[in-house]
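Presented as structure tokens, the chain that follows is alone, the form predicted alone.
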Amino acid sequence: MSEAKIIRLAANENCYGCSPFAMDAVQKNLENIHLYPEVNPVVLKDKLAESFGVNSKNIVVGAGSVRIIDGLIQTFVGAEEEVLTFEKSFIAYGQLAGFHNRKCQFAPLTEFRCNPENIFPLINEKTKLIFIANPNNPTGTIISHAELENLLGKISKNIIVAIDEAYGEYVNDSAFPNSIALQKKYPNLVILHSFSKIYGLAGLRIGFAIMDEEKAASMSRGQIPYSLSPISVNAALAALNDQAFILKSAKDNAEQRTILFNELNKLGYNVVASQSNFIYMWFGTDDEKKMVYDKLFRNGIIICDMKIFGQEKALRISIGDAKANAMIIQCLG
């Protein structure tokens, strides 16, 4: 299979690339790669604070949102305390808890959704940190503002709820939480974001979180110095200045997501309605799943076999452009 012919739809990357502003910023900063980066990227924090209507002291920036997830566990979960998340969700939550020898409990999904009601039976005096991917990866479903507020209103203020909105910019459901408003009311809420998805900077490894000032200060004290390159920081700044690219990416993704979902549904596949830039497919047997995966692979289309995340009988297809999605439908039809 020729590398040029491969269509990569396995990692939920932005198929439209990144903002030309960000690409220009990368080129301009190449001549400075012999210099150390800032220990504290103040300008980026200020820009993020302005963009999200918070104080810069509420911002934590890290080498991808995964590094921030790791930092939350390291900083706030004690040796005898526990992490709580959902089955069939982002694998890093449980993996990183395990790396730090912290117990992680998993609540079941309800119809492919991270239903917060399923969390309550697992909460105990050791529960310290709850991760909720919203939209959920890999199913693409969301929890609503009312559901998140209900959870925050019922649990102890000593339990941190990390709502992971890595794919939040792709959502067009009006029920999606206004997490910034909730964070101002509930200081135990932490909001995770990534420049890897709609911003198209996955290769530069940069993400950020919004949290109350005290938690942000604790997180910052534990961060590794010089972990963000000037190229990453300046590309992120430039990407934030190109909201037209973000809006266009979200619009095109929504259109292609609807087309791909409807066509796969017509062909009789089990697909979950998504609010993200991927679609989850589930099968009655692993052999059925393998047939679909192999057929696409033979035609140069690489999707994600969820077996690598411990999930049998399921695939995840990142939303491509119109040409890529037409090829998927042609192959599977």
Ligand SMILES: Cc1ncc(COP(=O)(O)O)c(C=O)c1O
Given for the second form:
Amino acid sequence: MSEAKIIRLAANENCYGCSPFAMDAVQKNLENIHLYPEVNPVVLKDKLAESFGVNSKNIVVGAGSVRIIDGLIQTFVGAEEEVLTFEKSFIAYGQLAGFHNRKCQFAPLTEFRCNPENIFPLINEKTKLIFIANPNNPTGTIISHAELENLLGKISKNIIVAIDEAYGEYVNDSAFPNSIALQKKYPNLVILHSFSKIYGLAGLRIGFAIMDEEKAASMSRGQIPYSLSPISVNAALAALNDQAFILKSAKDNAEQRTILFNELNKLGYNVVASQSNFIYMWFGTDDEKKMVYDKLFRNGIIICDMKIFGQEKALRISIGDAKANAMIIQCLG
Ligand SMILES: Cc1ncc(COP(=O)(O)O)c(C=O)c1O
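Return the form predicted in complex with this ligand of this protein as a structure block, the form predicted alone having already been given.
After this comes the whole thing, all chains and molecules, with the earlier chain placed first.
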């Protein structure tokens, strides 16, 4: 199989690339790579603050949102305290808790969805940080505004809830939380965002979070100096300014997501309705799963075997463009 023919649908990247303005910013910044970057990316923080209607003191920028996830655990979870998240969710929460020798508890999903009600029985006096991927990776389901507010209203204000909206721009369900409004009401809410998904900058490693000023200041004190390259910061700024590209990516993704979901459904596959840029498929046996994976692989399409998330009988297909989608449907039909 030649490299040129391979279609990568395993890591939920933007199949349409990135904004041409971001690409331009990368090229323009190449001539400055001999210079150190700013320690504090003020212009990007100001732009993010303006875009989200918050103060720039509420913004933390990091080398990918995984670095911010790591920083949250490092900064706020004490030696005897615990992290809580959902099983069948983004693997980094548990992994990074483990790296810091912190215990991580996993609440079960209900019908592939992170049901916040399942969190309550696991909360104890040691619980310090709760991660909820919204939409959830790998199942693509969401929790609603009402559910998130209910959770925030019931738990101790000392527990930080980190709502991870890495795929938030892909959602078109109106029940999706207005997390900024909730953050203003509940200072223990932290909102995580990534430039790796719809912004198309996964290789540049940049993400950000919105949180109350005090937490943002604590996080910044623990930040590794010069960990953000000027290429990433300026590309992120250009990507943020090109909302037309973001809206078009979201629209095209939603169209292809509906087509893929409906066609896989018609073909009799078990698929979960997604609000993100991927679709989760589950199987009765490992062999059935392997057959689908192998069929696509033989045709140059690489998808994600959920074994890496500890889920033996499931696959996740990132939504590609119309051509990639048609190929998948043809292969599996
Ligand atoms: C839910 C979720 N959060 C965060 C990330 C990581 O994003 P970043 O590339 O910004 O570190 C991913 C990547 O797959 C993800 O699925």
